[in-house]
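Quick heads-up: it's one chain on its own, the form predicted alone, in structure tokens.
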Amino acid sequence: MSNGPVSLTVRGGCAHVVVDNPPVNALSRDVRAGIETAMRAALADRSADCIVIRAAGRTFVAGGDIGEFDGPLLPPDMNDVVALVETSDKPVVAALHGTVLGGGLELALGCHARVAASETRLGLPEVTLGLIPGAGGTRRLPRAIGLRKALDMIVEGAPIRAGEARTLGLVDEIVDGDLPAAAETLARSLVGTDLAPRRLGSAARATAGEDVDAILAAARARVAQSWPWSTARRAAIESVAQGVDNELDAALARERALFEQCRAGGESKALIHMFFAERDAVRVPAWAAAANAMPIARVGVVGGGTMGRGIAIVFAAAGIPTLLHDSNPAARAAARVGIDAHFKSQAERGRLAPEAAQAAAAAATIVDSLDAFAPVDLVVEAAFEQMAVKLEVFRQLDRVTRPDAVLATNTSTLDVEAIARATGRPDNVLGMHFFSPAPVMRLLEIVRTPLTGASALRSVVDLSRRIGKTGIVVGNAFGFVANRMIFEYQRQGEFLVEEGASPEQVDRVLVEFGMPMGPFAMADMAGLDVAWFLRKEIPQMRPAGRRYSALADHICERGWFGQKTGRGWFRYEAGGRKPLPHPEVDALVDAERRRLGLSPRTVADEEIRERCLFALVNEAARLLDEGLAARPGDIDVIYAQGFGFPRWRGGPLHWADAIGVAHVHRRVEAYHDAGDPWLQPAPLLARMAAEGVKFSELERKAWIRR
């Protein structure tokens, strides 16, 4: 019998339902609806004595159909689908392998017992995405493996490893072999045996040994500390409080009640999102999609320097044979060292075997000449951020390697295109400017030129997702999307503090809004001779006849780049990283005021939080104008991997649909009429202001240069 993407077969006795709605087998209506129409068959058939339930497929049930949350959840509901499981009178054994999450582990835990390959992982993860689960799992899991763990998985959100849940109880056997045999054994080992104690729905409260008010309370301060904008952490531990002793009924209702709120949320919305701007964001673009990639198989690093160092790092981690080349000896011998470090500390933490991280080591090697790179199939340049230094390098390696091979600059802010033409091959030549620490953070910027080809473009996509990077296709200009939206940001903040606001004020009201640090913490962090090289070097950093701060010039004047030396706009005691108050800096700032002829005022938190902010969003409406942006999910998916714009919000663009479109350009006029030339509003953002519409509205209206 097959219903969609639910089959039924019975052999032997044992009735086997299967899911199979790739990729992931999520829980649709459908796939519930077959579930339901199965079991109610494999339950009435005579001659099926036991039931299993498994997946067709790389996983189990991966989880909800998180496409259908923006509307009303239709018939059958998975509560009413666990328990026609959870109830049956034939014994029902669930075969779990790959990834067993959210309705699918709820599904799981209907079921009176479960057999798992070793590789499998299981999870209730739904805060991830704003939401507690609403099938039941705030009820069962703590009845499955005691309340401290089950609030641990729920409240964390983290998969655990078939291991972990067999030791817990969670599991009943791990399988290595045949796993649909081996539930089928046991699935018929427990016919005619007592299935109630199996039911942990109803069965009797689980917390023997546990201080139950203790443990809560424990759960209650660990969000209240880490997460303290979650609510749905906060809901999902009342629901499990909800489900200790209440009968099954109500606390399903409860439960219930509480995720239709979070469903309901801005958290949530905000979390589901980012999700699905993740998922698209990375897409190879049509024009680029039907072009044959090229296998990349070796890679060249040029620059031995902290980010060279990274790249190679990345390359090698996904098991890429790498050549890294700096002409300084010195700073090659530094890369074997510091490549080397990294990797034996990866180790020492666990985070490798010792054999993987030896390995990943060997597949980086330092060579002495560019000639080496004859035979790779990727280039990416990290040398010094200067125009010249950069065209040299791709003249050269114009020259050494092969024709066919893609060369890429890891060019923060420099004309990619002025690059190409520097080649024979610029339709190979594009940008791929990783984020430091290039081992650390997952945004990688693939800058596209007029000239770049479908087939490197595709290549170049392909391989972020090898090395484990969200490769965002960008449009070539000046600081590209991110760096150029964040210089707005900064921008705002340093005219701030000219005007009365102090950095910590500045820093604490955007920490305060969710940012990880706020954008001076972050300038220090960087390295503020880097961005003042930059100001120096490229026009665009101080365009003639606009207001320019030159505060962070005086700053660098004086040899305070930030925690390298120890000062910068605050001032870090030795080896630390923790941002102190810097009198001399306070000093500098009322010199630079009297020269300005500003007398410092009282500046309120929300314009602190509003212009700096609302310069990301207005920045970004322009980025969008130029075609230099896909779509404002990438944007979204830009700042809060690059910036650590709060996912909770959605980045900055979900953020402005949420708190109003028209209100964020009627305050960036106000400013722009207050004074400030560098908060004019974009005219995409009056556009929509004007005429309602959202930036999530974009696409569909086709308003987005391509």
Second form
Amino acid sequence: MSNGPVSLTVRGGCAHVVVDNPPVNALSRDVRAGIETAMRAALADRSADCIVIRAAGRTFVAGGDIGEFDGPLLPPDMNDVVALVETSDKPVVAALHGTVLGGGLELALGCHARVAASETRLGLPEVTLGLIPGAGGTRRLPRAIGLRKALDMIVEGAPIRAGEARTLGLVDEIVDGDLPAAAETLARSLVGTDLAPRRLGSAARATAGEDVDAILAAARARVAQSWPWSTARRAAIESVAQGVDNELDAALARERALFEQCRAGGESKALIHMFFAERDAVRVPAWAAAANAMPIARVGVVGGGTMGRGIAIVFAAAGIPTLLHDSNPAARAAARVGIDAHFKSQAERGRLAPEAAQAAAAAATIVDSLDAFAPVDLVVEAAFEQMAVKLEVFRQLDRVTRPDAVLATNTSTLDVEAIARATGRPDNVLGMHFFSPAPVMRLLEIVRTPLTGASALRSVVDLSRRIGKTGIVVGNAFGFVANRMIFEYQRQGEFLVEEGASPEQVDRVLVEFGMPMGPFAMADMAGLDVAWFLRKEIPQMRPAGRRYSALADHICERGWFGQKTGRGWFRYEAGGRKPLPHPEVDALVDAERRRLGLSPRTVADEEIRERCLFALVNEAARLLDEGLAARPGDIDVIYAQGFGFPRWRGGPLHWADAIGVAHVHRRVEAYHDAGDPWLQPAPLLARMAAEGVKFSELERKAWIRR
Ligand code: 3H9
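Could you drop in the structure for the form predicted together with (S)-3-Hydroxyhexanoyl-CoA (3H9)? We only have the form predicted alone so far.
What follows is the whole complex; the chain from before opens it.
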């Protein structure tokens, strides 16, 4: 029997309920209805004594259907489906593989036993979506594995491996061979046994021996410390707490009420927005989707500095043979040492098996001539950030590499099209803008120029997935997307300091907003000399006739480049990273204010928040208008991954939608009217405000071009 995405077959006395709803067997309404119908049929079927629930494809059920969470949850209710399974008088065994998550694990917890393939991962990740388990997870998981461990899993939201699940008693057996057969065997063995102790929902208080109050208090303290913004985690703990003693029905009702509260809240809307935005952002653009991707089997990297080395590490870690060249022999030697040290430390920290670390280090070869790049499929250039240098490198690369090899530049500020035109293959040239440190940061801006061909773009988008990066296609304009916005944000921070705020105050306000660090600590970490060099080198960094803050220049003139020199906007103890007050910068700021004739005023925290963050939103509107970012969600992902914009606020543009585009526009306009030329409202922002349109509606309304 087949009922939409769920089928039922009976073989040798065992009914198999099979969910088949690609790609991840999410519990859509049809799946819930299908399981319910199949279960009823299996229960009524006299030829079946026991039941196995399993799933086709790459995974068991990976959770509720997130796409359905913005509307009413239509019947059947998942709690009723799980109850039908749990109260069955025929034993029901779940056969688990892949990622058994959220509602998938809740379904499995309703079964009387669970077997799992050895690679299976199991978890309740709802809090990572701003939700709590809503189908009995907070009730049943503590009864399966104890309160302490269940709270860990629910509060962290991270899955555990099958081996640990077996040790904890969450699964009964690990299976390496035929999973359905093993589940069937176990189900048969349970026929005629007392199933009552296996019904976790109605099991007696499962916390015997555990100090409930102490465990709950520790979980609450942990959330207050690590996730102070997380309403969902607090609600999850409350749900677990009430589930310890309440009757089953009351416990499930309370859990569902808390789930619904979370679902209606801004945190879940933001995190679910991020979930889909992260998946949309890495899609190959429609115009390149049909192109053939070139297999990229060997890669070359030019430049042995921090960036080149980091990029080589990324490729080598993905098992891609990588050649690295630097024209300076000392830099080549340092690159070898740096790459080896990186993989050694990965092994020492247990992040890589020793053999894997050795193999990765061996995948990177340092070469002393660019001629060695003849066989590579892709080159990433990470040479000095100067146009003349880049043009020379690209001319050489054009000569030494195969004509069909893709040539990428890691520039963060230079014109990629000008670089492409220096070669005889402009269609095979693009930007790959890695973020620092390259091995750690997931974000990768893939910069296309008007000349970039579909095949080169497709090849690099596909490759980014292989190397574990979020590769987002952006247009070619000064600063691309990430830096162009961050420059506006940092600029406002500096103006605010000129006007009377302190670097400490600006950073504190933005950290309180949810940024991992403020703009001044971030600049100190990145190295002030880098931006100083660019300000001197690149005219767009200092447009004539517009307000310019020279504070950072004055700091650099004293040789203070941030963390690496122990002084920058802040002071650092030897080798330390904690920003400490730097009185000499205060004196320098005072002098600059006098020079500018500015008498310092008290700057309200609200003004700092608005000017820094609305500057981001305003610039984003320009980027969308100019077609440099394909969708608002791409910008949200770039800011969350590149700069730590709080995911639970959904990125700058989801956040702007939530607080109101018209409000943002009004405030930007007010600051502009008060004399800040940089905060002139972007035309798109003004139009959106006038017509009541949100960023999330721009694509549907075709207000932005791709
Ligand atoms: C829940 O269960 C609530 C219950 O407690 C209560 C209910 C009452 N729904 O990530 P991928 C799509 S909350 C809908 O690229 P991977 C995804 O959008 C849920 N769609 O693959 C993508 O679509 P597209 C708790 C989903 O192999 C495609 O599947 N569960 C869902 O790297 C492939 O996804 C979770 O939070 C979903 N639940 O990773 C699990 N999941 O191809 C969330 C995926 O159109 N999901 N899609 O872009 C994941 O963590 C990963 O997707 C997973 C696979 C590990 C499963």
